[in-house]
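Let's start with one chain on its own, the form predicted alone, as structure tokens.
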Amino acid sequence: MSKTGALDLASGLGGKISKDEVKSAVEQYEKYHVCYGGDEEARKSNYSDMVNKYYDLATSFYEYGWGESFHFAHRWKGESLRESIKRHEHFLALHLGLKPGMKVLDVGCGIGGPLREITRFSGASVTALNNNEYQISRGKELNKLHGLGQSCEFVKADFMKMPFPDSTFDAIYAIEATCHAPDVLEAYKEIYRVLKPGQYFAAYEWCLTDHFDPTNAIHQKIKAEIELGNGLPDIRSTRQCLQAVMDAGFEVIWEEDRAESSSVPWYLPMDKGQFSLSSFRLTAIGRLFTRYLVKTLEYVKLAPEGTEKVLSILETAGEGLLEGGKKGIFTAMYFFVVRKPL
């Protein structure tokens, strides 16, 4: 039920940004980043604007090429990417012990692919938190199409300032979402606040590994490309994330970099040298087709001016993620399960 056609891609481009303002929005977004003279402090102080611009511009491309769940996955040989993504989501639900009757929070839900899968898998009721209006409207549309209008709800809010009373939820999860936080400790503190005592929070985090060398120019270039291509204020290390979740008050039950046990590299979808019929649009041929499609759509004015620039930003992201993964300096699946003490 994802948007899969050329006209669907064109109609969604820019999200809630008016079509005649897409080009200027892309240029404003670029200026936040190192590659275009920006700096970390500007990204952190303007994180809400930066992240909203990013998802307004990128969401239609994500859905066109990736499907409804915008994240990577632990992989086994013989699995399609979509099968791996589903198992990745089921793995998280199992470790949280989700079951019918539980009230669960999805922090930074995208268009709701994971929450729909997790709701069907576990029977839990999921509240989806997102600060991007376009993604929420698309998520609500998909929930209705999937028949999940009653068991899931979307709330538009910043996860740094959640509109929920203390101790509201029976479980909380975040899938590659709190990497957008300007201050991860404050984000974890807010999650701690709305979680019931004795209950669990689980997350997949984007992190730098111990192999990252801040004095290495190539490593810094890769980091900057990932930040530009994915709307990130900064990228923390696995050690920083672990320390932050403990400083927020949580007890650590389990933590590991799931990338290390993945039989198939998590970054393989970014490798143009790979071919897959089930993920054709991620292959070199599929990406070339998308490039020409976007140029054509923009030329005939079915897609707004600036669309091709958005695609270039996402291609930069793919290159950074691929190189970061190959060099072992970046992981998209640092995983932890933590508990709020009684």
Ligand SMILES: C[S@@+](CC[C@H](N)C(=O)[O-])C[C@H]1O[C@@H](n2cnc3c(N)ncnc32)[C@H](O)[C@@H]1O
Given for the second form:
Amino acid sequence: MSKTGALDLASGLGGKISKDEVKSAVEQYEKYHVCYGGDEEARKSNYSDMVNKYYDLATSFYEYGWGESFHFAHRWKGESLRESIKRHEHFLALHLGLKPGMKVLDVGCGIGGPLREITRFSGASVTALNNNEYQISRGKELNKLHGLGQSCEFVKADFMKMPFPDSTFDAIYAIEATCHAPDVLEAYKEIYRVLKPGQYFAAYEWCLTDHFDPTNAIHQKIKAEIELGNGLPDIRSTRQCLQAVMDAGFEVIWEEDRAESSSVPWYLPMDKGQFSLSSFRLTAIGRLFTRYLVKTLEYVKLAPEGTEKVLSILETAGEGLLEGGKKGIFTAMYFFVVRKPL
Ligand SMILES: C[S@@+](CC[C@H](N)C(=O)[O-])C[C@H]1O[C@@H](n2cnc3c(N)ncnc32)[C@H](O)[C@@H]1O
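For comparison with the form predicted alone, please write out the form predicted together with the ligand.
Every component of the complex follows; first up is the chain already shown.
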């Protein structure tokens, strides 16, 4: 049900940014990043603007090329990418013990792919929090199309300062979202505050692994490409994230890098050399087709000026993620389940 046709792609480009401002928004976005002379402090102090610009510009492409859930997945041989994505969501729901009657928070919900799957899988009602207005509007449209009514709601807010009273939720999860936080400890503290005592928080985090060497220029280049291509202020290590959940007050129940047990590498869809009919748009031919499609749409003015630049940013993301994954210096699935003590 996601927007998957060429005209759908064209109509959503730029999100809530007005069409004649897309080009300057891309240029402003680029300036935040190391590859264009930007620095971490500016990305952190302007995180809301930087992340929102990124998702206004990128969401249509995500939907077109990836689907309704904007995350990677632990993979088994014989599974399609979509099957792995759903299983990745079920895995998290299962380890949180979600069931009917529970009030759950999805932190940084995208357009709600995970929330729809998790609510159908578990029967829990999910509140979906997101700071991007365009994604919220898409999420609402899709929930309606999927027939999900009262059990789920969208809230437009920043996860660094959530509009909920203390101890509101029976469980909380975040899928590849808190990587956008300017300060991960403050983000986890806010999650701790709104979770009921004795209950669980689970997350898939984007992290640097112990193999990342900060003195290695190639590693730093890969890190900068991932930050640019994905709207990140910085990338924390698995150790920093683990320390931050503990410092926020949580007890660690389980933590592991799920990439280590993934029999098919999570970053394989980024590899243009792979061919898959079910994920055709991610293949070399599929990407070439998208490049020409975008050029044409921009030329005939169905797509705003600057769209091709957005595609280039996303290609940079793909290259950084592929290299980071191959070298084992980056993971998109550092997983943990933690508990707020009674
Ligand atoms: C990579 S997407 C993942 C979306 C979703 N979890 C999924 O897997 O489909 C990251 C999401 O986090 C949201 N986000 C980033 N920073 C945020 C913030 N400060 N407050 C709320 N949402 C935020 C983005 O708007 C986006 O929806």
